[in-house]
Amino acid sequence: MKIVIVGGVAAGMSAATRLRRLSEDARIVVLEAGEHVSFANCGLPYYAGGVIEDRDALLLQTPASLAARFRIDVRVRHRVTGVDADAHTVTVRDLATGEESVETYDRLVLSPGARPIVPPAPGMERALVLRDVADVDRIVAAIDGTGTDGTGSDGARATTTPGRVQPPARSAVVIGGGFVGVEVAENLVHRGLDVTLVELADQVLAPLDPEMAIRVQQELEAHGVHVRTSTQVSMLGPDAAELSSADGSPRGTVPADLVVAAIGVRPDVELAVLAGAQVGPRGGILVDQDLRTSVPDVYAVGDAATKRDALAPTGSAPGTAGDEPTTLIPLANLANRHGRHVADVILGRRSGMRPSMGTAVVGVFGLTAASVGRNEKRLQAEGRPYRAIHTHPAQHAGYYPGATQMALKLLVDPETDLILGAQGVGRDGVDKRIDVLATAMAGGLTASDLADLELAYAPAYGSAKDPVNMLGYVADNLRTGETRSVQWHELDTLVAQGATVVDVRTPGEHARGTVEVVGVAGGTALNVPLDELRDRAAAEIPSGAPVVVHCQVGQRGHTAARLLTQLGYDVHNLDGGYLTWRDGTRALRAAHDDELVPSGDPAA
């Protein structure tokens, strides 16, 4: 059997090497348009920032090493320009010589990846992108002032003025506040550049909800990054970027010796269309659960292909070559899984690619942000019921030196108690908890089941009640009705309906910052410390209206809610306590303030 693979990075090369491990007789040809194969594209921002010092460390394999170890015919700088599915052939252009040839196949695997999105604005031809090694070379050259001319990864964009040596960059604009954007911004700061991060949405890191994402934004700002949300680049000059709001209103000019477009990517479906394969509503190559396209003997894997959506709501319209809803998740972990799976399918070893949940993590100046599954915004958009749970535990025992606080969020189906998604932000231990939660979701555990997980514990690594267990305790209390909660963004509505807000923390904590209550004398919650609640409740807390209690993170609030419930009050606990309310209102204010930035004040 002859298998031709188009694309030699994560999914394509995983497929090629797995095929060889399973079949010594297979003929395997890999055609890659770029200069490198099997490189660590997730490490590119860190090489640009000097964190990874050795460029060669990014190059995991070469055509020569793959030929020697796996007997794979790998051809770089060879672009596939046509597919004849009936004849089972592809047309290939050697980019070095310009010569074209025809390659036959028994099975064709399309792994072309995705193309960077560059906004259509005047002057944007000088923006750089970051998808491969050649791209990062251009960025490093621009930072160091060693570049003269070149083209972007789409083969067309000029990166500097041809023939003119550019001075070292002192300022940069990063367009896009997603995972890659914040990584690039951080690494450009490491290189000493003055960095502005421009994001059209009203927050960075769209997979997170605003009360979680605001912590990342504040971390960026604390390290000197000028974060401009609800903003776009309307024009690029030689060394500056003009900004505007979504409706085109001017929002100032910022210095921009270097511009990196990190908005996101679009699946590269050109060859799939040429082959006659179906493309999904969101642009990916439609594949079934075994990565087959709608064309016989043609498969698609990696960023270009759709993924089965593990969390699609019941009754969703199908969007695959089979009968299940799909999604697009351009992540390296999934790409490598695709490559392994398609090799097994081609050789008849297994079927049924597991649906995807989109687990992701990013580091920002020592802060970790991670997520899996749905966020609250998407659940609201889908019209799905859910429970939200916020906690703020330490990553290990509080009495052990070095304990730092995390923010965790769990989203739960109120009918089935199944986990719909989770998010975490903190200095340490976040990735561990999100990985546990992703595994629980994959295994079909309910949120309440988290309470009984047996997780590794020692003071330096966790707590006797691990943060994951604590999420399970809260979920079980809500499931059984033992506690009722209210979210930070729902508080004003309850107050407008007559609820009394009670802060059960100490007077000192209350004085350092408390929940603001609109329409109440003094504008803050009533302060009745938990240890005095039994004695003071009857005299100070009205009994004829709902009561919302809050503490710092929610735990004392739960105790207060249980006490007042048993005293006859109608009680809700403010989920996640004061810290979650504070983060949520900061996110709202940050989005509002950025909308009001005067056009003549780029640093505001």
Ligand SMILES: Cc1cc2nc3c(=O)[nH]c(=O)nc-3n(C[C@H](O)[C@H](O)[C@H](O)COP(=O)(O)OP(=O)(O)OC[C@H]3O[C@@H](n4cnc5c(N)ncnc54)[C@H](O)[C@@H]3O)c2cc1C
Given for the second form:
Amino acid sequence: MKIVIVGGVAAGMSAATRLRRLSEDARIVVLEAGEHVSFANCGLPYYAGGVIEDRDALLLQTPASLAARFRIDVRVRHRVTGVDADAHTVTVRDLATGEESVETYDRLVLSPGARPIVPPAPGMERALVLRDVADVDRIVAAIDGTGTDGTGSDGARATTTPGRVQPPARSAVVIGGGFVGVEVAENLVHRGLDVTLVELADQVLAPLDPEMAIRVQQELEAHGVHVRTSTQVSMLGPDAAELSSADGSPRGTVPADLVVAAIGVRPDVELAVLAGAQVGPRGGILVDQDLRTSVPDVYAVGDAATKRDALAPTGSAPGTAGDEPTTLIPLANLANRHGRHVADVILGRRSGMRPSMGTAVVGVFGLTAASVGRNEKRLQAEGRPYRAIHTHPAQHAGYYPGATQMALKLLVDPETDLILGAQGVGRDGVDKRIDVLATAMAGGLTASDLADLELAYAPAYGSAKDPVNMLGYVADNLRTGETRSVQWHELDTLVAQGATVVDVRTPGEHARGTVEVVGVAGGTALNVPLDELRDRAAAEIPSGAPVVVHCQVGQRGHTAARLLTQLGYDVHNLDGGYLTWRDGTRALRAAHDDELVPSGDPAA
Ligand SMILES: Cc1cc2nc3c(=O)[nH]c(=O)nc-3n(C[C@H](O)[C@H](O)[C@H](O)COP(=O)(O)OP(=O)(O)OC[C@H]3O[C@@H](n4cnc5c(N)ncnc54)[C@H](O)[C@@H]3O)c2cc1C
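The block above covers the form predicted on its own; next, return the form predicted in complex with the ligand.
Expanding to the full complex; the earlier chain stays at the top.
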């Protein structure tokens, strides 16, 4: 069998090597338009920042090494320009010579990835993108001042004026505050540039909810990145960018020797369309659970292809060649798994790619942000019921040196108790918790089941009650009705309905910062420390109206809520305590005016 693979990086090369491991008989041809195969695109921002010093470290394989070990016919600088699905052929242009040839196939695997989106604005042709090694070379040349003509080998964008030597860049504008955008911003700071991060949405890192993402925004700002949310680039001059709000009102001009556009990617469906294959409702080559396109013997994998949506609401419109809703998730783990799966399918060994949840992690100046599944915004947009849980545990035992707090958020289906999504932001231990939660989700565990997970513990690594167990305790208390919670953004409504807000922390903690209670004398909560609550409640907390208790993170609040409930009060615990309320209200202020974001230690 002859298998032709278009695109030789994550998904394509995973498919090629797996095919060879399974079959010595298959003829495997990989056609790659770029200079390199199997390079580490996820490492590109770190090479730009000098964190990865050796460029060769990005180049994981070469055509020669792949031929030697796997007997794969890898041809770089060979672009596939056409597909004749009836004849089972592809047209290939050798980019070195310009010659065209025709290659036959028995099975065709499309893994062309995705193309970076560059926002439309005058002057934007000088913006760089970051997708491959040639792109990062252009960025490094701009930083070092060694760039003259940045035209890529594959006819990629010219990045500087041909023939004109550019001075080293001192300032940069990064357009887009997603995972790649924040990584690029951080790495440009490492190289000493004055960086402005421009994001059209009212927060960075869209997969996170605002009260979580604000910590990342503050971290960027604490390291000197000027974060401009609700803002776009309206025009690029030779060394500056004019900014405006979404409605076009001017928002100033910032220095921009270097501009990197990182607003996202669009699945590359060009060849699939030429082959006559169907495209999904949101773009992406439509594939079934075995990565087959709608055209016989043509498969699609990786960023270019749709994914089965593990978290689609029941009854959502089908989006695949047959059965179920699809989504787009341009991430490397999925691309690699797609590649392996398609090889198994082609050789008749396996069927049924597991649906995808979108598990992702990013580091920003030592702060980790990670997420899996749906966020609250998306659940609201889908009109789905959910329960939100916020906690602020330390990554390991508090008494062991180096303990730092993280913020975790869990979203739960109140009917089934299944986990719909999770998010985490913190200095240490976040990736581990999100991976455990992703595993629990994949295994169909309920939120309450998390309470019973048996997890590894020693003081340096976790707590006897791990943060994941704690999420399970809270979820179980909410499921059984043992506690009721109120979210940070619901507090004002409860207060307007006459609720009394009681801060059960110590007077010292109360004085250092407390929730604002609109419409109440003094504008703050009543402060009755937990240890005095039993004695003071009857005299100081009015009965007959709801009571909201809060502490720093929600844990003492839970004990207070249990006590007051047993004393006959109608009690809600402020979910995530003061810290979540503080982060949520900061995020709201930042969304309305990005200049107002307070700096300081976001993990405090
Ligand atoms: C800067 C950056 C950082 C990233 N960081 C992370 C991360 O930390 N974690 C994570 O999970 N994901 C990350 N990703 C995403 C991850 O790299 C992608 O999800 C993954 O590479 C997709 O694999 P793919 O094989 O589908 O596409 P790609 O790896 O993009 O490979 C597609 C290849 O196809 C070639 N091609 C396209 N058209 C043709 C044609 N007509 N003929 C021949 N060849 C063609 C292209 O030249 C390209 O080399 C990052 C991506 C970038 C760009």
